[in-house]
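As a starting point, one isolated chain is supplied in structure tokens, in the form predicted alone.
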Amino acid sequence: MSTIAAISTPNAAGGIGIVKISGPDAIAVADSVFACVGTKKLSELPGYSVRFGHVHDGEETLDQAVAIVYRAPKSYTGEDVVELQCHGGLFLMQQILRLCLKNGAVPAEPGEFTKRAFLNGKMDLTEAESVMTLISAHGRQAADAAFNVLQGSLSQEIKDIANVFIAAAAHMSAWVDYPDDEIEDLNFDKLKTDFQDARNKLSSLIDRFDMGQAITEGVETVIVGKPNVGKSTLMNLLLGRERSIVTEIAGTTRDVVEETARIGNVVLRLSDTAGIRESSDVVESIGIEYAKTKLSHSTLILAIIDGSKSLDDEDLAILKECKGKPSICIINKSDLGNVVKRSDVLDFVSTAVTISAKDKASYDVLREALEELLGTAEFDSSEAMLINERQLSCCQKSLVCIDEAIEAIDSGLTMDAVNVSVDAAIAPLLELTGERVSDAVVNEVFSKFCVGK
């Protein structure tokens, strides 16, 4: 195993940078490029000692820092660690990372030092997941979310679900294969009971995957309507700030203008986009391509309209597209008198508001509509969640096989039929936690690392 060495901190000026060194030899590259002072090298401490020093490139002294050494298998890691806290420089810290390159480490690959955590059994593949969530968390509740799951909660979620099916397989196979022993028969109605007690908590894990992905990751969402319905002026009101230029003028905006905003327990990933409409104006039509290629394809639509006149063609031709999509119709300029009621939208839409863009108060109603319908006003982040698609696809493929098992049992099929689906149930819930799971999907999961972590 090879010594990989990173810069662990942002790529920006800072107080303080660190370089972590991983591996077999990462204390004898530690004390190659760095000396403490005194007379004891960081070879001769134990696990968990601190000491200060300098980084010195031969007789040339590039900066005072501390070395932090953990010892295997007592760090994140397992292995030999050591952790380089210098003054944050940019130059700087380039210039000790390829000291300690210069001097037997490697260049650490994105996710590689959380990679040899759950190689070397520190945590599973789930907490590893979860540690690139709680970096991304855009607000508590995703930290504390993404911090349960980094503590297990899902992981033991999973395992007692596993176990259930485990549990009777090895029953199944034990009772099969010795027929002649005194095996204990099996209590088919028992079984089923089991299986789906089991499977409810599993389906439970699946439908709360939409609401926590809201939470951690945040919801692609795009603001549609006419051109001067106040699209812009909507944009900025979720953001508490002027982002999108607002004028009495139709067809001001002609781009799609995107940003992040934290609605509430939400994360929206907004995009305003031109006003939809017939238009001979080249660079507007252009526009109004890429908002109808957003609507198409984004998870949320905000769809507006101008609540103080009566709805026309270009109004019912968009509230048609929000037809089966998470959607809120928001019946704008309520301050200039209200033509348009809910009720003549809600055929086409999840909710519907009646706000005015230019009032403050209108973002406590928009809120409020926003975690209704996506069920995040009850979250609780202290339930185990699903964090990413991989998790879920494994979910429902374990669920799918569940299903055939109890099937199985209610058709009166033979144990062996049972076991097959059984088997088959078991297979993706331990690639879910990593104890049987190909190396071409660890390292999918770790590409997606930032170098460092």
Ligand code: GDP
Contents of the next structure:
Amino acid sequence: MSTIAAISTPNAAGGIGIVKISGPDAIAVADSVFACVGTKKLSELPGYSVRFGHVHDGEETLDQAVAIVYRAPKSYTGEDVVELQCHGGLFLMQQILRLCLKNGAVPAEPGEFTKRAFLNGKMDLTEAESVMTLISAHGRQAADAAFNVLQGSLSQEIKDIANVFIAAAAHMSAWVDYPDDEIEDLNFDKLKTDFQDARNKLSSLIDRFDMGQAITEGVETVIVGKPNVGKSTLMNLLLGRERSIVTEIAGTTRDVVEETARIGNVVLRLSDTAGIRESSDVVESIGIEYAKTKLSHSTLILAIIDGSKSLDDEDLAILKECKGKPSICIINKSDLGNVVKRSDVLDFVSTAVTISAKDKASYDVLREALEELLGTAEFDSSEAMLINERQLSCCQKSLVCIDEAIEAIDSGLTMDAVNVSVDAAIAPLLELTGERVSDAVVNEVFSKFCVGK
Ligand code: GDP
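Return the structure block for the form predicted together with ligand GDP; the form predicted alone was the one displayed.
Next comes the full complex, this chain leading.
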């Protein structure tokens, strides 16, 4: 196993920057670049020791620093780890990292520290995945939800579900393989009830997925409407409050720059404002095609109309595009009178609100409509939840097989037939927690991490 090193703090100047080294030679590498004040070397210290000292390249001193020593297995990765806390200058950090590499460490891949933690049994795959969700959380609920997964809430739920089938499979195999032994008869009614309970738990996890995503990842949102209805005013209303965080997280899943607005506990990812404004001009100039493409790529549509004037063909063309998709019609300019009523548009959209985008109080009306539409008002961040598509897909695959197993019991098929479906239901659950997972899946999971985590 190699010894890896990376800068674990953000790629920016800061009060403190951390170079993290992990692996069998971590302490030796640190000893060759760091001299403790006093005589002791880091290699003579027990785990959880902290020393002040200097980072040096031979005779040349680069920085004052603090070194923290962790001894395997009591560290994040489960390996020997040293963290060098230096002054957080970009150039300085890079120099110190280079020094570690010159002295025997290799550059860490994205997510490699967490991957090693997973491979060394410090955390399972759902917990590892929650680390990235926690790092990128935009709000309290997202952070709480990710933290609960990190604490093992999802693993536990999945293990409980898997154990029902593992126990059943063991019992059935014993019964089939050793028919002469005195193995308790299988009670199919009890088996079916257990399967159904487990199925319900799994299906409720799946049902909560979209809501969880709205909170942790945000909702791809597009604002559409013909010119002059108040799109820019609405943008300002949405962004004006918690004007958030333009995210450009290099090396993570999101490479595009987005404007994100947190409305209550929901994060709206408004693909860049220019694009949205452009779409209105395009409606005017080259027709509705561009807007249509934009709409098809979004999870949520905010369709805005000027409610003080009658709906015209252009409004209707836009509203028709909303049919069947999560959408809110914003009947704007209520201060100028309400010609358009909610009932006029509810055939096209999921819900509608009458507001004046100029009035700050409209923010709460929008927030309530959003929370109701996305179901996030009742979101309980202490409950287990799935945090990404990989986890969702594992649950969905398992659910199909559980249904087959229940059907096999119902139709009186042989125990062998039931067992085949039960085995097939277990596999995706073990893949989800990482208990039985291919290297390819593990590599894919960690490739989405940032370097240094
Ligand atoms: P866009 O072209 O759709 O982006 O529309 P704007 O946001 O630029 O708004 C067009 C005009 O309508 C501006 O003069 C706004 O001040 C005005 N406007 C927007 N919202 C309201 C509203 O709720 N009430 C009134 N009276 N005017 C509004």
